[in-house]
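We begin with a single chain expressed as structure tokens, specifically the form predicted alone.
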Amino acid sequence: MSDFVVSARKYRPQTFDTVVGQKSITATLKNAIKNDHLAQAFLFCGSRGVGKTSTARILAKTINCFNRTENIEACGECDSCQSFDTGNSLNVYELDAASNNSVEDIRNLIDQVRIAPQLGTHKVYIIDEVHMLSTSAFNAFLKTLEEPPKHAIFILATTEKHKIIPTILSRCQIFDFNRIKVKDIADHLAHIAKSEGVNAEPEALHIIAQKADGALRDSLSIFDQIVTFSGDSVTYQNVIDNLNILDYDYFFRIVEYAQKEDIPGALLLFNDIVERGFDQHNFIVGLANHYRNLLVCKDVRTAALLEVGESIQEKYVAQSKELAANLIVRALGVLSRADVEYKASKNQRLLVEMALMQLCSLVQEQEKKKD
């Protein structure tokens, strides 16, 4: 039987330092634990893969450990840590709430939160997407909530905040975990794949953490999927071909078509695009998203807000430079229209064709006005 674990477990976060784009958070709860300042309740929110159980695990490991570091981290050798790390601690709960949603369910957690704990000092009650609950549940669990046993502390986890009880959300500290930032996750990913001996070129490193969209586990999970597909050699020609992504090269091209009015060669080239599988429907979101970029990259004020690699961002600041600011939005007009009314049109490929050959009179246009 293979020994293989996937990344997404294999690289969870084991302390608060190892939490990826959640700074602001980890800190607060260090020094809530420094100053002994916790709250009873805690509710964790934000979308998936974020670091919200991982980081009430840590929370929960931190409170009990019998030898915390300077740094405010579990020392992960005393008993308690290491009762923890085996999955034998009786200080910690973790409850499902998806599967786990009735009153009868949040009655037997009632009933376990009055027992004091056997080794440490808190018994933490982790539960999982706790929206899940019903509402009769909900109500069951207000009154434990209000006025828990001094040994007693709950993290509640969810992705849907706006379906959880007022009621609920004012007995807790809430916690908004943020999405995470693409360059995080393309650094994260950078240390993986070095601790793992897998050479992987920076920018195949970061298509895959702008298709994670903000989750570090999304990632994680593509990153396995890439491996397996090329092994050691993680390039960007893998990652575009494994996952069917257009090429960046595709709408560099289209572009220079666009500046040079040449509509049969971008229309040639958007007919490779189709013959190539792709949808047409993403095509037309790719290319708005490129002539935004072009458009981010005219100021050193909003460079930063370009997430791509160094050497793609290299040729987005130099194809920028070739191309007028008001030439940029008028394209991001013809392109956004093109995407509204891509679903109602009957004739899709047509629709697209003649936002390319609109983008490739632009330039005519704009001197026509001139005149």
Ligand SMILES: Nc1ncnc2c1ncn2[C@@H]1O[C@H](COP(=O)(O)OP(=O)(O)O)[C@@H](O)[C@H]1O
Second form
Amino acid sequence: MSDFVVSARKYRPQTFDTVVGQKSITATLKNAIKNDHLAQAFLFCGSRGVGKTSTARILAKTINCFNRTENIEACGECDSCQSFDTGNSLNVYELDAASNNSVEDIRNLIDQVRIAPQLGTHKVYIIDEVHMLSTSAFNAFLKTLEEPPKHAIFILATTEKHKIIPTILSRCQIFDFNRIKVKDIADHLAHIAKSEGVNAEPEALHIIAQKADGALRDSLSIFDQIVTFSGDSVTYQNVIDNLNILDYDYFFRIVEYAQKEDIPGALLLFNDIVERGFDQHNFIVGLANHYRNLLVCKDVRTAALLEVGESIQEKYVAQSKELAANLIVRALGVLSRADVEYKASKNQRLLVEMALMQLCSLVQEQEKKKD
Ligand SMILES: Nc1ncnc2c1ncn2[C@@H]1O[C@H](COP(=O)(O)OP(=O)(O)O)[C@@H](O)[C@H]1O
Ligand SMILES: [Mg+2]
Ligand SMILES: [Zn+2]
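Okay, that's the form predicted alone, but what's the structure of the form predicted in complex with this ligand?
Up next: the whole complex, starting with the chain shown before.
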């Protein structure tokens, strides 16, 4: 394992088309390059690990490429591309404003900006976490941002758009990066698993994708963690063990108990969950999500909103057939109340247990109403 490179670095996208889940942004950038209409200042907004820095670097590489493809991608072979690939290009400059936020840092940058590129046409300045710049640094920067030399392009990136002052906002073309969809992350992981010679169950990758919560980088770190732990085969079982995730199966069983009005069964299963060290609040949230999934797959039009792997999908469809839609809605009401009340409750375990008892009584209530 001496040559182990973390996947998030090894698999940094090198072309616009390999950036996952940001199609409208990459298409707009390509178009602007094609029509020679590129803005000189951009603001890339979005959470961590969704491709902001990667896209900024691709932009820098592509506009400097001597031999761009028809599809507006960097050739990967010319002198400029090679200097980018080896990390030696002087045309891309990255400043992490989280740790370099003083006026001095910005002055250094401004001095740099004046110098024209030696190779290629553009110098690209990426300022990460730009909201962290001090006010005086901001002010020093403003003038350069307003009248940059022809060869300079600024890409400001931030995870906190609301902290960006209007004077900056109004001078930039703004791109909002999406969080990446579970399915897109899972597909991307499958592709990486294949190139790494790792055997991965689709269900396992789905769980990792869900856990990553929209951040592709996080999914890659989790993937690495599981591979380190379990070697060449990544199974659903070792993912849930490793990540301490509650198996879907528990939720299916709770719903079965609720359908059978089996309060003791539900309480004992919940006890089992608590004894295994799972967080009770997460259990409530997870169970609510489970009911939400059941509701969603009751109708073919919303079935696509189900973000789980294929084999589990069948289980959802099967279980949803057993439950009336209005019963699911009421179960969601019970769970959402428990979720809201959880933090304030002095006896949280009892609160969850009461919610379970209510779930187990829904069928009966429904029938009473009919009489
Ligand atoms: N949209 C994406 N497509 C492909 N890989 C991505 C994407 N977003 C993140 N990654 C992966 O995560 C790593 C970090 O992404 P990065 O572009 O630095 O994210 P950000 O700047 O938004 O925090 C990349 O090297 C890459 O492996
Ligand atoms: Mg970044
Ligand atoms: Zn090139």
